[in-house]
Amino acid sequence: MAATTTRVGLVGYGLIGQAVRDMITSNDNGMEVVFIHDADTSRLDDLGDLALTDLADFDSRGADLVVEMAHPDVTRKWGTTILEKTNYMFISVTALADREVETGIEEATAKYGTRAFVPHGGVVGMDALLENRDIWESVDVVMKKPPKNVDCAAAGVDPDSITEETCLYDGPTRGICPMFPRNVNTHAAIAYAGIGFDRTHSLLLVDPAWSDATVAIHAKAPGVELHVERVEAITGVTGASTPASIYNTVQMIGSTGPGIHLR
């Protein structure tokens, strides 16, 4: 039986976007990149016909799936418009901390019969969080990073002024998302998979002495406890495992290639 090809559009062509594009094109996965868009149009200079300078023209490329790898503002501005035409996966999960955005996405999928996807990204154990979301009594997320690897602009913090271990946030996950929108998509995904943005507790610690990024999840329910920790190298605000993780989520959604597929 012949397999159809899944046509994928990429929004954001930085470190993650470039890596995901390379993985799609170098694997026999039944997927084809049909456009690439970036707000920094200089990144599109060598892409030829793949370059899409105006995202308003996305539907002209006939994508079966549009993947956002840029900033939560893309989902705020374009999420429902994209979902009117096709399926949408967004890695900037912090957009969902805005109730209006979340409601708009849910309503668009219901009206147009399209699907929105939240990738697991840096979350280890998302399936366990999701499966037990109705019984968790508490979910805590602890993130540790060097301050130079945290985009503090929205929080009004100068990372260069931090000289020792410092707590940048301690409270409900809904509050951390607008303060550090590029850094805490892991927190947002954990909250969405588990007990929500208001009941999930987030802690963000920074220390210039650290060189790696650590994310720990602690969830408790009657008779069940989940403790997971990931430690990895970090470039910019992105963990080393993120590009491969995002690609594999795209593959789970869109792959029509041969082989045995894990879902």
Ligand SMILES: NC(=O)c1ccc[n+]([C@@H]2O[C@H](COP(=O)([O-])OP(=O)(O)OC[C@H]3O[C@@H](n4cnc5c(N)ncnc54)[C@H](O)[C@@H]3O)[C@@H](O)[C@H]2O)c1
Second form
Amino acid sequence: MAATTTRVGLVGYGLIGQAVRDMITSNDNGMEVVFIHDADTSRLDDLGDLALTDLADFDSRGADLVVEMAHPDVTRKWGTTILEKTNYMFISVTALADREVETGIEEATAKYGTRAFVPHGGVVGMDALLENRDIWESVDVVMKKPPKNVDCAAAGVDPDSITEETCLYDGPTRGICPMFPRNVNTHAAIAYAGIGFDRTHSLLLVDPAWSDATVAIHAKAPGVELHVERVEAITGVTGASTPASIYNTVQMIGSTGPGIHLR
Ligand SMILES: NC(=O)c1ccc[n+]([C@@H]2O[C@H](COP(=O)([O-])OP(=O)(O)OC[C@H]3O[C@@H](n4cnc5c(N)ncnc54)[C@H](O)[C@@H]3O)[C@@H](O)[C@H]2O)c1
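Target state, the form predicted in complex with the ligand; input state, the form predicted on its own:
Once more the chain from above appears, this time first in line as the rest of the complex follows.
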């Protein structure tokens, strides 16, 4: 069987973007990185021909898949433009809480025959939420983080002023996404996979005494309960397990390499 190579373009070359690029490059997966874009052009300095300084030129690289690992604004600004030409995976899932963005993506994929992908990222058990989405009566997400790892700018909160356990949000997932757009992608993915942004309930707790990040999911339906919790180290806004999780989803979509593949 002839081997093909999946051409992948990366948007965002920070903690996750750099790790994902390394994993694509160092594994026998039938994928090739064809461009890297970052708004901070100093991050592109050593990348030679791979550097794409203006995202408007993305189509010149012939990518089969563009992967956003930057900020939800990228999907807001570029999502439908990218989908006019090729497939698009976005990890800053909070973008989907904006109904206009969600509709725009759905319409672009239908019009241009391309595909959009949302990775499970920091969500443990997204398969179970999705497969039973018709039965859940409630889905609750509880996130606990040190305040220094929460970007509170959009919420107008000073994380340094928090001295004890504090609840930053308690309500529907739709409302938490614009307040903490870089921190609650797991909430957004849980809502999208399960019962939606308006019916999913989100809680965000911070305490400077904590050093790890915790995400717990509690889903209930008649005769079924799902309880999942992961506690992990966190750097910046990203949990320790996320880079490998994102690479795994990229390779699920784009890998043409040999081996036994879990689905
Ligand atoms: N889906 C998930 O489970 C999950 C988990 C963790 C983080 N994330 C999201 O992934 C993204 C990347 O996380 P990270 O830890 O690598 O962050 P990071 O801050 O280390 O890197 C982000 C990079 O994107 C660049 N960037 C920011 N805005 C941009 C824009 N508009 N256009 C182009 N480049 C831009 C920055 O310059 C930076 O280099 C964030 O949006 C974060 O919220 C998602």
